[in-house]
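Given as structure tokens, the chain that follows is alone and in the form predicted alone.
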Amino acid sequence: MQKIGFIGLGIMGKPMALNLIKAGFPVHIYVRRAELLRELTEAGATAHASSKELAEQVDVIITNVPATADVEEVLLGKNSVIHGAKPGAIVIDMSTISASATKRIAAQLESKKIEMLDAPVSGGEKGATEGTLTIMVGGKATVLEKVQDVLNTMGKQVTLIGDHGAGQIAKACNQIIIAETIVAVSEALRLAEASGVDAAKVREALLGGFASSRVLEIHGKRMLDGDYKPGFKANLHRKDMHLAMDQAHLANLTLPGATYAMKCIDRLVMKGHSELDSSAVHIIAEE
């Protein structure tokens, strides 16, 4: 069985790594937070002092970190993966980052005979915990075949989108749809409330019709309850939307709906709510 290295053990990464351990994969980790280190080593993971040291011991390195700069640091920086990984090792970056940066990173790794897949995910903390994530993959089909069982442990749907960076483009599309739908659900619930109608009953009715969606189901409930414990933090959704809009600019596209949704999330973060779930844009609607 392949030895797996995991870097980036936050809201998403920790349950993903735990699922790999439960499936019997030998899992090695690099983490700086003591409480996470203890929990994961007690579950069976082997800890290392650097990304380089981790990469020396494994066949597959999974990264799930917040931003492009973080991926570059753990893969290409000092004491990083590129300095420790063996030829033939496979990097699976499950972060959400710039597609153009992904292509550049993949080329640098390939110069050292290290393969790479970009494999961002959708499904939130619940999907990560239950192993039901949707995984969007960019890279070579032959490389994906070698790690299909690894990805299947973390997700229920694994789709090869295209070459390096294609997974990140798919994730940008995903984040646009989610952001715009969150805003639409918030506006619909506000209209119901402002019209003197029971918004909970409206949501219940809409869930049985064509307007039904996971966003209406999950985030609509959050809005009604005022419960914004993060499944996906607003500051991360903000980062993703700016990546999506950067990609739209490169493609010479104007996306009015996405622009408005991005501004709503921007305002939420600027108001000091960066650590709440992005569905908390409903707070802005209420204001």
Contents of the next structure:
There are 2 protein chains.
Amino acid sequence: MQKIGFIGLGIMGKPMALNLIKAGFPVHIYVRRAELLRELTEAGATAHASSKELAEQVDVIITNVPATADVEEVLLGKNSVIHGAKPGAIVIDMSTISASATKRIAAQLESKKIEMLDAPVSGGEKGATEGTLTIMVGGKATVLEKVQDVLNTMGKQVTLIGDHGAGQIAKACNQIIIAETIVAVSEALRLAEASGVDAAKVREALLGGFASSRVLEIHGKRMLDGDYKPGFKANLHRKDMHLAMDQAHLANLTLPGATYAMKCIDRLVMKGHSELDSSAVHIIAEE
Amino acid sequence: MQKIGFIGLGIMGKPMALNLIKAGFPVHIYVRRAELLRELTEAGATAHASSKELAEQVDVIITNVPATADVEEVLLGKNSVIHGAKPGAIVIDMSTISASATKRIAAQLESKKIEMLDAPVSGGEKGATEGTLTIMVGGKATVLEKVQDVLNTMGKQVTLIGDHGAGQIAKACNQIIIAETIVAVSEALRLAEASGVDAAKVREALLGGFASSRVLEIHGKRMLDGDYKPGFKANLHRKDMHLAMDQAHLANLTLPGATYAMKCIDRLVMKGHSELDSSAVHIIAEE
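Let me have the form predicted in complex with a further copy of the same chain next, following on from the form predicted alone.
Once more the chain from above appears, this time first in line as the rest of the complex follows.
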């Protein structure tokens, strides 16, 4: 089995790494937080002092960090993956970052004969824990083939979208659809409530018809219960919406619906709710 | 079995009436178009010369007409249902009309001891033909109970939302969610295309994740194929969006996402595409 290096053991990364260990992959980690380090090594992971040292020991390096700058740091920075990885190693970046930065990073890694896939995910903490993530892949089909088993351990649906960056574009599409559908469901439930009608019954009826969606099902319930424990935090959805809108800007599109949804999430974060699930835009609309 | 009068045998009404005939209900019709008249009477329906005459013969009167004014005409106008229906008769209005007009009409019918339910539907021509509509009901539970079998013949999910008009409010919520989700899916597919990525693969990947919806599945496919055969015609969705926004106005809500989606459908109709499926907003955004 391929030796896996895992960098970025947050809400998503930790359960993903644990699933790899459970599946029998030798997992190497680079992590700074002592508590996480203990939990993962107790589960069977091998710890390293830097990304470079980790990269020297493994065949596949998975990164799952917050932003473009973090990916650049662990892959291209001082004591980073590019300085340790063997020729033929494969980097799978599962973070959600800029598609154009992804292309640039892939080119730099390629100059050292290191392969790269962008493979952002959808499905949240639940999907990460249950190994049922949706994984959107950009890069070469021949490279994907080599790590198909690794990705199948973390996700139930792995789709090769296109070349480097295409996975990130698909993720941007995913995030704007979710944000805009959250706005739609929030507006519908407010229309019901403000009209004196039981919004829970409206949701129930609509789930059987053409207006049905995962967002109506899951986030609609959150809105009715006023329970915004994440799920997917507003500050992360905000980051993703800005990435998507940057991409729209590059592609010369305006996307007014997505722009409005982004502003709603911006406002939610500005009001101090960055740690709530992003479906909490429902509460700020009411203020 | 109750004798049913059916008024409004359009794209939706005709298959609904045929399903009632198939289920064994004696169905009476009032229809002006000779061709429809022949088709329905050949299927077993009994024709009448006016809404009043039809109402005299039946226990339940179903209306499924385009707009508020049409419902008022067939229920309250000259030679209409109110002048023929027996005390205890039940009117089921399955049209999509104003919630406030529904309350007014129900009150007028009640003064003649005629019961009324508003019962607009979602599910399109396909749902009407297959008897799998989602039916959103407003009115008294005791009245719904009496016509449950009739509604179950036409729909797979019948939900009592609340009192008179509540079905129409739920339908308004349904229509704004669909319109806003159409905008979201259209924007996402345009972002993929304009970024040089295969939009069909993006749709496929996203259907497995949190962004999935009936709209992404059905309308996303229409957008990729450029096939806008309705489905649900833009001019009807436009009418429904204006009803929903009128209701939002009455409830003192602005609903910016729904307002933008309404403007997209307005623009589609203005540009001469009123007979296309409303998901054709995807083409006008590109112009």
